[in-house]
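One chain comes next, on its own, written out as structure tokens in the form predicted alone.
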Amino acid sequence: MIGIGLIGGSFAIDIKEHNPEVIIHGISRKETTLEKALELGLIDKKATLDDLENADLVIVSIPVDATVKLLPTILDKISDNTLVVDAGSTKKAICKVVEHHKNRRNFLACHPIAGTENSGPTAAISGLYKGKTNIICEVEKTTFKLQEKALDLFRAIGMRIRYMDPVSHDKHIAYVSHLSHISAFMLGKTVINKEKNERDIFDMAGSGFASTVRLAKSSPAMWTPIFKQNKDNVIETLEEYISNLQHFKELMQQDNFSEIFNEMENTNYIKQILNGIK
């Protein structure tokens, strides 16, 4: 395991819960990082990145420059036989720095679609993955028995497949993760400012507003280089944003409270959408 957060040690619970005899090495930047997971029992033994030419699987689950610029590393140094899987929230920039590493059939790109805005080895949960959706790119480049590996692993731990190319899946979880992800800190920020010489108003949050803003206790060190990766996207997602808001701003100005309610009708669809895919 590259990376013991909760990710990383999440997928270290389920993976020696269906193979109990497994031996999980952990490597991390951070030396209290590794004795917190020792502690926790989600790795079994340190390890350092010398270490990976003995590694069955390896799984990177850091923050995706950070993937970017070490992937190339962990594939120099690994055996001919090793699977090393990524779980990075962006696809385009980690692919493509590895698109012509001779090891690059060793390497399959995933994103599992699943966390909690908890970050570290304490936040690492049993059956954090099940039902939970995996997207997998550009699985023509690595290897039929690695794929194969991987997929066993997967399916083990209750995750659904699919698969897409790595410039959609930047563009379409622009929309349905980094823009939440935003609006989460861009609505705690408002409270905060407007709020804090009135500490009641915490008091009167209700769920509404706590499940609104639970995003924004989302680890900015992740975050900030998801945008830079997928800057492009984002900024889209963003000036779309902003025009919908604006939108309902004018409606609030003219008094058009029709069109409003109209506006709330027409995207209560999404209600059925999501209880699709629950």
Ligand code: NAP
Second form
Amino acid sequence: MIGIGLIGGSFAIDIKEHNPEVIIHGISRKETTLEKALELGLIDKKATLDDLENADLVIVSIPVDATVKLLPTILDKISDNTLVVDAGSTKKAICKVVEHHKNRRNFLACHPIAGTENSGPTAAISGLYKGKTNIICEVEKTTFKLQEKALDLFRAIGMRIRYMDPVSHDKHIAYVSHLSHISAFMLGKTVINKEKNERDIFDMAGSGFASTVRLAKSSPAMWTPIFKQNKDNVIETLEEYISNLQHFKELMQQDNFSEIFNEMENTNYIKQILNGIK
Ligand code: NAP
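Let's compare: the form predicted alone is above, so bring in the form predicted in complex with the named molecule.
What follows is the entire complex, opening with the chain shown before.
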């Protein structure tokens, strides 16, 4: 397990639950993180990159810029039968960096669409992946035997599989994930700035505010590299979002409340889409 935060730690819990005989070795930057992961029982042993040649499965769940840097070295160090999967929230740069690696066929590019706003080993939870989708990119570049091994694991922990190319993945995920995070961060900022002047504002904040702003608690260390790697797509989504906000403001200025009603009623369609997803 390279990276034992929310994503890696939650994989560790589910893997142990389904395969109690498995021995999980943890690799992380900070000694304190490894100690915490040991204490929480997420990993059985500490390890280093030089131990990778003995691993059956390597799960890489570190920030996406760190994945781009480290993945070629990881593939250098594994054995012929090792399966390496990543969990990065972007896929184009990660797939690109190992495009011509001699062990490319040992790597499966994944993005589990599961998470919370919490981070680090203490954020790891059981059952995070149950009923969630795992997007797999460039499946044809992974050797068939190792694809099967990965699919067996993902199915055992309750995941659904969806295949996509990395460019489409990054484009679509910018809308449904990256933009939601920016929107929550900036909503949080707007309210915090106001609160400096009006101290009572948080007493009035109800569950609507809490659920809308929840993602603003997410880790900047994880999100900055995601926005950097997916810059062009994120800017495109922001332009559309800002244009919608601008339009809403203009309707308000024009006292055009019938059109504001229509805007909201049309957007209520999101209920059907989200119910369909469940
Ligand atoms: P996290 O809880 O913050 O854990 C990140 C882990 O990576 C920690 O163990 C940290 O260990 C290690 N790490 C941080 N910077 C590193 C670096 N430069 N080099 C090596 N290790 C480093 O993050 P997470 O939510 O599990 O996210 C991990 C990956 O999953 C990311 O690629 C993210 O894009 C992806 N992902 C996240 C979500 C989500 O909702 N959170 C969902 C799907 C996919 P140290 O403390 O030792 O630095």
